[in-house]
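Form predicted alone, single chain, as structure tokens, below.
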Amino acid sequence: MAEPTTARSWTAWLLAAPAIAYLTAFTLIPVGLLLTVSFWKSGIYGTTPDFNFGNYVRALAVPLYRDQLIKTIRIALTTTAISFLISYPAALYISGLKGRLKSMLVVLLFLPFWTSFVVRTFLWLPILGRTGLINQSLIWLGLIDQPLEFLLYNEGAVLVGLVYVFTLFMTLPIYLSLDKIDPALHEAANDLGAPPLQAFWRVTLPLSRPGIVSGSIMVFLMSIGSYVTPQLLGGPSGNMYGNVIASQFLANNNWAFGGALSVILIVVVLVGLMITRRWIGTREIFLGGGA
């Protein structure tokens, strides 16, 4: 029996071979490299293996850094938020349609994709921007007679973006958990003279708890370490903290202060991870839509 049982083993490994090569070479050693350098010290002749943890006093004691750091929670929060109550009855509505129309909308959420992620962060210039289309139409319906400056460069627009570009990932996740809940659940519910109200907080939003708790981990994953939205639309006002270490790599040329960052961004995500399992189970985690 052992001779199968090793067998087996290194038929496993085999074939687990090259996932593990890809996350060593991309993930395990680009992050170790990462970790390392955040204890050096950079200055104006380069970085140098000077081990010390002055990066990380000075990013936490800071306040510019620290509440950088809460500013981009804040809003990958609002978005996973804003993305949810936007997802939810698109994917609840959809879930219950039959035929072509259901293929059809199930196809057109996957319209954004088809076009490259920076592009439809673009879109939002010519819509919020002074001379955009929701200015010039409400100069030309005589509502306003300036256009108007808040629309663009803020936070405010950071999110619009965000939302826009990250509600699909949300959407499909819980869709896919209510289109695998079975019909005669709610027939149950409603022989047992459950209003459809109460059927629905009953059954319908436990049962699609495990997509809706995997869409706001992918939405709040992405939306926390975004760049380039907020490069587009945020302005000095909107940045985050993806802007804030990109400055350090590439403006001010300090990768030690910027690896450090970098380091507590990525312990942040962690931390929130394992609290959401801890809360969650890693198995609604991990396969959302298991409804």
Second form
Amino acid sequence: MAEPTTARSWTAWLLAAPAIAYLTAFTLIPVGLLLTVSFWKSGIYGTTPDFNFGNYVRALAVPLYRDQLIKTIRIALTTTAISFLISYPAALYISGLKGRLKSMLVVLLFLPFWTSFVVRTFLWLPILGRTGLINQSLIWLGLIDQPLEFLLYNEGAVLVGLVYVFTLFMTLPIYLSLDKIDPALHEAANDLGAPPLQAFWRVTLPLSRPGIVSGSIMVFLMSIGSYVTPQLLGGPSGNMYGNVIASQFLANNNWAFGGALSVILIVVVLVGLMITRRWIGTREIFLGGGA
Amino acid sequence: MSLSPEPVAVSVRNVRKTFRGGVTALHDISLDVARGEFFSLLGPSGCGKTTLLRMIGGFEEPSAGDILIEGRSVLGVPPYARPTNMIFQNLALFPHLNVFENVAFALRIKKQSAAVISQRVEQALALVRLEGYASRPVEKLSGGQRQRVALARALVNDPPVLLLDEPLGALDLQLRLQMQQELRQLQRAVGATFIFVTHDQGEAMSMSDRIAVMDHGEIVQVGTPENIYNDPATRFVAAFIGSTNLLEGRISALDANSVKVDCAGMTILAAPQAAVQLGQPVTVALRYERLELRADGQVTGLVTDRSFLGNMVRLAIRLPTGLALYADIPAADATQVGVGADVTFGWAPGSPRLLAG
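Right, the form predicted alone is done, so what does the form predicted together with the partner chain look like?
Below: every chain and molecule of the assembly, starting with the one above.
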């Protein structure tokens, strides 16, 4: 094999340049700033560059913030689990279809990319609210005479909102990995003595693992960083880490502490990704390799 | 393998298959495959051979008729409960499992002990000469090795009947010939009944004990390779197997020992067939290689094309009557014959065959 010529490596750099510029401008620089500010000090006269670890100590030691982090991780994991339980059967069903119905449902899988999820989150207010669809229907049916208060502004409402908004981000990769599986493999398993359920367990499920993993990571990442959904549906008991971070920047003007909370969230996500990576290769996660 | 007195491994009885939408894939197929036989289903694509094989394996149900394996009807019996195993066209190896686990699959389903599994897998891998490959991922294997894994996986359970759906199609010629030989040896070694689907007549002839030639959802002829080659029952079989001149003609004379057929001015003598009459239009089949150059030959013509086939030379010959024939001549005899030469040629009595239709 010939060594790549200088001209060719120049071409490679030129092609990569826009992406590198984008990542530098919108990821490296902001995260670098956040990281720097998190070691500074915010006071009533603004944020000053006094290097200290106080923000991190406070974020991890004060139960309010620590519990908020744990609760946020729990909500993100629950959202991921529920999304998986909804997505897998749906993806399995669609991948088994043929013809026009299949292409129609696949187009519907791309639905989340059509409208802003903020708009779709707002939709839950008139459904779950005091005078919303569910309460009105139940009252009309005579099942209750007072509107149910627990439908909105709590953790449950946030879960409903997150699952609703993010599930299809799980369904799509699972569908893609299921659809790639050669139907002859299922027949081969049958032929070798495996009834349908065993064939699924031993062949289909393991071969769809890349889709499950990348879908789960996607949903987990998006849920753990949620801000809008808990803001709209969560109320005081349903807010998440993102809301706490936002309030540090927007309400309390404590950029240094907000920066520390952000860095902690980023670290949690990175550690999560690294654990997943040990378990299954990055290549497989993001390129859907394997099958 | 249990040895019951039943000599027929697979019996297909009046099977018909009509797909949704009314397309008939198989018309009233009947077939008996003897135990231990290497049996081929041969035909062009779309002739129904794969559908028939998949029915025996349980992947399709017949619309009518019955299929018996080892004397018992398997109608409604799902593939996982049938005493057959299949080699799929694309092999269908499990990409997430290594060689060992692919071969062990059927044993794991049967919940065999670890000791039994490792012993049987080792035996199966030895049978296909893949010792030492157990821990390889199947994706890293060559075409021939993948072939052997598929065989080991299907044979690990000692199935009385092995179904093979054109498994050699994707291999290059050299490997293909080698695998044909290995398959044949393997079949003799394990003694199982092999039912082999192929569209390659050479493959079918070199491997099979018997061949069923199929066309348009029907079995046209069943017989040994020699039998089918030398005595094609129909025009289709004669054209599909080997290289054959098919000459249209009319019966001009007829007695107890011979039939004279007039083919566009050339008279051909053939052995009589039961139901022919004077004046009846018939087709005469004359294999290319049955034509030989000789001074006392029946016919003279002009060589219009010549192609070198290695051991043979194929000549296209035009007769004065306009009739065109092909002749495969041993290369050593044809060194002096070029395009434009006049040749006299003939054939041994008994070479021309009368065909119905």
